[in-house]
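In structure tokens, the next block holds one chain alone, the form predicted on its own.
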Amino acid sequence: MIYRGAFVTALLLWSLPAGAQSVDAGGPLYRVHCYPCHGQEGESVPGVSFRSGQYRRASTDEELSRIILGGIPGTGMPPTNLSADERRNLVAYLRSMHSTGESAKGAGDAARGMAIFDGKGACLNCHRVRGKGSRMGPDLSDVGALRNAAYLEKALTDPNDAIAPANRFVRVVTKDGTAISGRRLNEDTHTIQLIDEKERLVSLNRSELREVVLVKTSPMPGYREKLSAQEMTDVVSYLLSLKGSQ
């Protein structure tokens, strides 16, 4: 689903029976057909927001499904070969994006969220906030100025889907057989730099390595089953409050 498919891709209304749809099945379809142009949050095309429910060219799920199938001639939105069931699942996923955006606008209690972040969530074991915590994961001191609520909730519930390329972990093996894993900080043709699992800065010459593997999964645990809906909202509100020196 590309470019102006966004105008269409989620007029998430009410005509398809909920029992016939699967949000979980729709997620992989979105990543294959929609993500390249619409982005992680469905907001990469100007004037379109799957998260907030801003769309064009469709007013029912059936109309949306037809456009997913046939595309929009003369635009960047191509047709697909998705079956009727796949289109229903994709529409269900788009609806869930809107629901997620509506439910995570920072309406929780940031102070409670901080307590969960520091305690039950054990987030400081990997992340750093205002000089406190680990350097192994990204510093979150200004995450509220960089990310919106929907992205943060997605990162907490589905970290493998939300991980940014800059935060990928790598596993390298030197020619003498030493294996090193860590978060990639920088790399070029000749060298690669990372923070290892003991928070040490490691710089390696590629000529001394026999293997470099980009880890496709996030080391961060998902909190979907670990936090209640209210706790999740509180943590998102806390993260939104972190805006660095601003």
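Positions refer to the first chain, counted from 1. On a predicted model such as this, the values are computed, not experimentally measured, just so you know. By rigid core we mean the largest C-alpha set that fits within 1.5 Å across both forms. Compared with the form predicted together with its partner chain:
Taking the rigid core as fixed, one finds a CA shift for S218 smaller than 2 Å between these two forms.
With the core held fixed, the Cα of H33 is displaced between these two forms by 2 Å or more. Core-superposed comparison between these two forms: the Cα of G71 travels 2 Å or more.
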Given for the second form:
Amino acid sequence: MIYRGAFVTALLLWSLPAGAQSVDAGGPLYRVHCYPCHGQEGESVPGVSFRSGQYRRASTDEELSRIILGGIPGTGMPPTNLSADERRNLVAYLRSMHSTGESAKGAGDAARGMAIFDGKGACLNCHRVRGKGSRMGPDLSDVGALRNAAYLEKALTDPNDAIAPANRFVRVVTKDGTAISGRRLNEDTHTIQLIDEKERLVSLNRSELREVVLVKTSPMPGYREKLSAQEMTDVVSYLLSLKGSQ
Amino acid sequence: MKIQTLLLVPALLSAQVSFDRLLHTDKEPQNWLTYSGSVNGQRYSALDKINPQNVRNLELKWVFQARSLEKFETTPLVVDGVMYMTEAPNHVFALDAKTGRIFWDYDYRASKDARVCCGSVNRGLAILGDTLFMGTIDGRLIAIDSKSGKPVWNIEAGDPKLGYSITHAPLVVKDKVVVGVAGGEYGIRGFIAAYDAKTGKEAWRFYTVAGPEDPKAQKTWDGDSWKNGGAPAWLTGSYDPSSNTIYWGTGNPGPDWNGDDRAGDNLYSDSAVALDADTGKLKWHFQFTPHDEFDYDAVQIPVLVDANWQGKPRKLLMWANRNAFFYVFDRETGKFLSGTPFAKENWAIGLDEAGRPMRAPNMSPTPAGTLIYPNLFGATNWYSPSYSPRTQLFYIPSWQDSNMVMAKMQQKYVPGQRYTGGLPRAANAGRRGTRNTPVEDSAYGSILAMDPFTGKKKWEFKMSDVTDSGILTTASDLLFAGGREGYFYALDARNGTELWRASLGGQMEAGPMTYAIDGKQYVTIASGSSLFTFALKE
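Which structure goes with the form predicted together with its partner chain, now that we have seen the form predicted on its own?
Once more the chain from above appears, this time first in line as the rest of the complex follows.
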């Protein structure tokens, strides 16, 4: 529970820009009100999948908004006290979770995107796709089934805003002075687990560490200046095409 | 920033698990690299730090609590300090083997079409290179990256709608992953198949129910009965590199308790099969229970032993069977060398010179029912036995004196539905609730030490309730095993004396294993819905 609490807090602190699109404003609401039961991808309740646009008892935005307000009596779906604006933003966010390649902004060319990903983007230096590339960053083989176009574009332009708590890096120094850096996989009061730069799974006792620094920024460079708008769209289209092995 | 610089340095992979390492697990006993700890199926470890003198100082180091309440049948792998294990049905975890803390998990959600006779279970993984392999309850085989937990490929071995599933840990041989299918209660046509470890492409398939490609053996099935003949192969086989042969056990013919429509021996059900590892071609077979009407799957771990037989060195195959007989074969030729009962049975009056059972008269299921020893769960089952090259004893998790009234009925095959042709009842083994209340003629469980060279019982460790626990032996002559009562025991492997026990509170339906990190030996067993790891007090 500590973990989930930290996650929600981090997202609440993510300040909303003035005049934000309703989808952006709906994200934090989703994390607070929906995430605990529906999960990050909206697939944790049987028969409901926000990711694939599957709802059990609603089809229109108005019906969704009504259910968000009143809940579904006799089920685990509780009522909320969200305002009409908040509900509109939340519905927009729910709709945005259902996104396919066709709805990517400026639908790009996935094949060109792959060439950029493997070539000038140097993405495989940190990421892995279908068994190729480094395991230091998150494996992206199924990212197209998990993320929508808007999220991916944000991750490419502003990686610091998009890095998930589950993908943060950590730098530790042992009492004998050895420094180890890697992507944090898990931690608790007494231990911390990470994958280090040699792709080894490492588990450490905190009592044997002199220093533990959780790096809040993403080690990934922003691509706003490095890629043209078309190249960016191509890469997003490529990422959306990655649906995993099944 | 510094991390970014580090990331751009070409990644160095830590030592990969080559096939050569799998063949020489005796050289690195700190690891546990296959389901049975080696390709020979002995479940014997060369570790000896924990010994009969200090075993009383074992203490609990950590517990992994499964989220699933399904039976916990896994044997973990340990590779250089990282433990890979599965909780039911198909949830894979990488843990720090020293602390039990989680590195990653991969939760495969099986299709709702999956149908399993006896629990949505999984018994573990295989590894090659940096890839893990898992069979699934919906009939698939999945390759998973051992560093990240991400699936690499995922293929269908058998159609789950027809009852095909995979519950056992695969066996890696060279560049292939070998699995068999479960589904003997659903009228499947059983098979063992090998898949390319890199791509998942099927390399060969051996049908355990002989069909048109094997006309002579097909004649052992009346009419079209072979089409739904069962003979599943739901447990890991063994491998002999000297002859490049895979040894595997096959399950019961279907329908289980009514053989009327499948007159004949029903090859290759209830058999040991020796297959060429490159082609899947049958080298030899031995059928333990021809025309089985009792559900006596020959789904046990084939145990390969090189030892003197009647004064001459011989490559042996030892096999404690569900049908209550213990067998020894020459594994190069398949020649039957000996067979002796190790539990009460009444379906056969003995074995003939070739090892074929001589059936007792009138001992078949009838519509009214016939009392048969042992019961359908057998005198042993899939629970791993162990062979210690030090004591030269073969250790069997056994059910003694079990019986059951087996009744047959007519049943038509309907795709995807249970196809058992009978209704066993009135078993005298296994508790019926939270309490164990045995009576005078109840079955009981025992850890049985057999001298495989004489077929004689050396010692027996009796338990009140029956056992589904595998057995582990070590180079310090310790034996680890549990039972349904929730006790985990360390016995003296030489004489069966109890040296230590822990009350874990849940029945053990898995095999114990052992490993070491920084010279410290650990012992792990699943009990109830948790995985327990012990080591000596500091």
